[in-house]
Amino acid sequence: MQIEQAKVKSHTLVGGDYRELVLSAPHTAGAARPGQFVHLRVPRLDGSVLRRPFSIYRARDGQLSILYKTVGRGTEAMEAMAVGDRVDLIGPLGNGFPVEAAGNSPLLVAGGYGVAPLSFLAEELAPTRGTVFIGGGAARDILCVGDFESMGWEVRITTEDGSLGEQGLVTAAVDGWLAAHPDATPVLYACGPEGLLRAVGERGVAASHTAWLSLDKHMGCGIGACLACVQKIRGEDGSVAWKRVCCDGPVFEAAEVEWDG
């Protein structure tokens, strides 16, 4: 982890309100692993002292990419970033997905732009291939399908409005796969909103399957100092402690996570 002055190489609209930002950042890109993130200081965001965390989508040849959706002041300001601009970032941060634990039947479950680190993960899992489930509200929220298809993964798409793939929640597609493969011992990897993570985790625990979840928490500092992103985690001895998602995670095994409510 270190502060790096990255340079914008490209910045493109990839569909809907989603954009891909490609940065020249040799140190961060060279050290990055699937599931890690960067903490980016958005240029020209007057009055803001906080950085923004973004999962790493790609990291190769000295460059890294992030996918983001315009949802507020920070990401609105990011839209103005142009080729050649300098960006201050810290990375790579956090503990990513344990690639060596994938087994022979990896199942990747993504919601919205939570698909970004799972695309990175699929690259690292090669030549192992499995099934990826991508869910969103509508067709405009489905990203990275071509990434997985080009790597030989089976892709199953669900949208809540039925505009692409099967209509319904992505967890219904996961349930269908599990029911059709009762003797399989898959390892699940999930990234997306908390409701999705909890649902995938509960399925993994109920069926005694390992399920790795990339938790989605609001972060302040990104390096464990501010304690804004804590989550209850159960230890091997059964005790529960607060862990910092930014530096102890963001990836945790489902059986460890203590959900509120």
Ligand SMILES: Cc1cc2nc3c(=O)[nH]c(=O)nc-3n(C[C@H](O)[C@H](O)[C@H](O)COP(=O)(O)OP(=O)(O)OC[C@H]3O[C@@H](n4cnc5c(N)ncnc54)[C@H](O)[C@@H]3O)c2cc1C
Contents of the next structure:
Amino acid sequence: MQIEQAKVKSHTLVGGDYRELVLSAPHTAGAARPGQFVHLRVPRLDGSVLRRPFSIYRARDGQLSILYKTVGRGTEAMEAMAVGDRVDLIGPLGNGFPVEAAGNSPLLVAGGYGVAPLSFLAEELAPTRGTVFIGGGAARDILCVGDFESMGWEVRITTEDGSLGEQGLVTAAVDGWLAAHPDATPVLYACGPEGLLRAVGERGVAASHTAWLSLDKHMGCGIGACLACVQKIRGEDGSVAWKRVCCDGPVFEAAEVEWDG
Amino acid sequence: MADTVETAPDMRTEIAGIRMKNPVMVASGTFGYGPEYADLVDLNRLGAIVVKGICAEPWGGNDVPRMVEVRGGLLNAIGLQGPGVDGFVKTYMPFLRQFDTPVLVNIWGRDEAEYEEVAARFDDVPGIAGLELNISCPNIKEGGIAFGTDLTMASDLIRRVRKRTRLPLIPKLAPNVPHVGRFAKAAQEAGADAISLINTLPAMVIDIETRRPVLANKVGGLSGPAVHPVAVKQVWEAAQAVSIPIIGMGGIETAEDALEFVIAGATAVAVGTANFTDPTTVTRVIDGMVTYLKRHGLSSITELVGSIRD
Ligand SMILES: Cc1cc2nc3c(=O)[nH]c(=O)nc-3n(C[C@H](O)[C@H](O)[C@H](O)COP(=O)(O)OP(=O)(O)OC[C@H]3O[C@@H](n4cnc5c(N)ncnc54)[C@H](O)[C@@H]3O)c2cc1C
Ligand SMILES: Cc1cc2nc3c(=O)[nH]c(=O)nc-3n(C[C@H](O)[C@H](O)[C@H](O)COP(=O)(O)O)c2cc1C
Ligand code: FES
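For comparison with the form predicted alone, kindly provide the form predicted together with this ligand.
Now the full complex is given, and it begins with the chain already shown.
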């Protein structure tokens, strides 16, 4: 983990409200693993005291990129970032996905921008391939399909309005896959909204499949000092305690996550 | 030339016998217990480290969301989650003792007896330079701000804890009282060695779409640049009421922000929320204060303390 003054190399609209920001950040890019994130200080965001966390989407050759959706004041201000701008970031942060335990046919489940760290994960898993489920509200929320196809993954798309792929929730597609492969013992990896994570986690636990979930919590420091980002996690001895999503996570095994309370 | 000082100004200062290499500390709750920021900040450069609030036994704190940003600051309602006295001493003191930086422990209790117990249990722990007594946390029902906003309760509590510890005792006062000078004076009379202020200001944010408070605790404490002028005023008022040293904090982001506290009467200052914004804040503030002293031909930071003019 370190503070790095990164430089914007490119900034492009990739569809809908999503943009890819490519930064020159050799230290962070060199150390980054899938599922880790960077804590960005948004330039020219007056009166802001908090950084914004974003998953690392790509990291190679001294550059890293993030894929972000404009949802509020900070991400709106990020849209104005131009090639050559300096960006203060802290990274890489968090534990990341365990890649060693992926088995030979992993299932990835992505909602919205949650696809970004899963694309990075697929890259690290090569030559292992599996099936990726990408879900979103509409066609414009479906990203990174080409990334997975070029790596030889089976891509299953679902949209709630049916404008692309199957209509419905991504978890219905996962259910379909699990029912059709009763003997499979896939390892699941998921990143997306909390509803998706809970649903994937429940399926993993019910079927005794390991499911790694990347949690999304509002953060302060991003490095473990403020205790803002906590999630209840069940320890091996059965006791439940708050863990910090920023540094004990963001990735937790579904069976240890206590959703209620 | 005659008016400028060529040698580096002396940044050393002292609070209640605690010697510090410079007057810039980190504020409780914004710097964890020390190790969290160690990759990003040289802990040996800090004037002192104040750790997150500790009560007797492990404490879970509030539900999430616990933090929300507002213009010019943030609200937090962490609810004083912490490892308890033994958990803290075992997990963090071996680490903290490696540095040439005084460690202050911020303590709290759910009632007077717990405050006394916590103070007593820290009394013979090696490596602890002093106790900051949190009587002003807005985020817990039990204790905290109830003590800090009632003059009699505050002074009784300080008196009781005073009897249980030999360590320097530094009550942290609430900003949301009409006459902070009276609280400062009461603290001094009850045996306090110094005073910290300000803690966060009770505040609230509502989501107008759901019509629900954003924080799980409904209300939280406001910190950051928005509170800075409030804090400067409270430090200035307290400084006129007491002779013991004051640690000023609230919204420090720059050396200029810190210098206002010193001129108002603070012997030391603490950086809180700005650690999240930029972990290099403390070192930037120290460097900026040195530059200021040079520019004004001052040979020591102590010359500036309480130097406010009419
Ligand atoms: C580990 C992690 C990885 C993330 N990865 C990505 C990513 O790859 N792409 C992407 O588009 N977004 C990602 N997010 C969410 C992203 O951080 C928020 O969308 C962003 O902070 C919103 O900022 P804002 O100022 O535009 O929104 P506002 O709603 O105006 O923000 C107000 C405050 O709430 C916080 N906040 C709002 N929404 C979220 C959220 N969903 N998660 C955490 N904090 C939030 C902000 O950081 C800010 O402090 C990630 C979040 C986490 C915790
Ligand atoms: C996330 C957070 C946690 C805090 N926790 C504590 C605490 O445990 N004990 C305490 O006395 N003050 C606590 N404070 C208050 C700070 O120490 C400080 O008094 C206040 O934030 C004002 O300074 P600032 O504006 O520089 O942050 C906390 C503040 C924040 C933002
Ligand atoms: S964001 Fe501060 S502890 Fe996780």
